[in-house]
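Quick heads-up: it's one chain on its own, the form predicted on its own, in structure tokens.
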Amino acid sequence: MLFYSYFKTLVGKEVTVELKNNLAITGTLHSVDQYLNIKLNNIRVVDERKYPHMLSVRACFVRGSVVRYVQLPPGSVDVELLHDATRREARGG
């Protein structure tokens, strides 16, 4: 639940999602659910030459199990808050 709660705070911000098939998509985070499925709006593909068929796509839904990485905006990471939440979750509360 730690990641789910954290990703919910990023709704409306631009993130880059790298998939296990090496496709990287940048877009505005619209929603995320408890399975870390992600919906992005206003997307663009990082390597447009490699994936020209994605140029016309403006929104997408990404299943959480195919996500390799999520690159976050640098200013939105509160390291102290994440450390505290991780400690609380490790203690079971």
Given for the second form:
Amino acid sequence: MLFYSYFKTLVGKEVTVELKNNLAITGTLHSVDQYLNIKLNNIRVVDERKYPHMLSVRACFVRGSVVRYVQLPPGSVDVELLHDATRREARGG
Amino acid sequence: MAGAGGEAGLAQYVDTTVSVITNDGRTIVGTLRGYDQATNLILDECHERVYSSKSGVEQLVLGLYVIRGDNIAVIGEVDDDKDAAIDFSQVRAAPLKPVTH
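Return one more block: the form predicted in complex with its partner chain, after the form predicted on its own shown previously.
Okay, now the whole complex, with that chain kicking things off.
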């Protein structure tokens, strides 16, 4: 549940989601669920000339199972806090 | 048709036009009629858009489809006005690559 909680703190921030078919979508994080499915608003596809498949799409739902990376705004990662939280999770507490 | 509930689910897309990208790289556009927690979808009056780098987009009428959630990559909410303004016979692009896990 750690990464679910973590992604919930990023709601409203601009993120880029790279998929396992090499498509990369930038948008405002609207919501995330237990499967790490991600909903984005005001999206734009990175390299629209090569990928015009979503030209008329303004918001989207990305299935968690096809996400390769989520690129985060640099200022939104508290590395120390995340370190502590992952250790706590690993201990089972 | 419960879904995960709240704003994280697909409830806001029901009865609107959606564009679904499948794991094998196909694009299917239709009206979302239903879904479940596994992202299985019911798409009404849908058609496939076949992209090609050699010629314009070809549209194939499919009708009513049920798509298994395992096979879904992205569900996009289509802006109908924007979509109507696009001349798909002039759009050329290589088909999307399939998802590789």
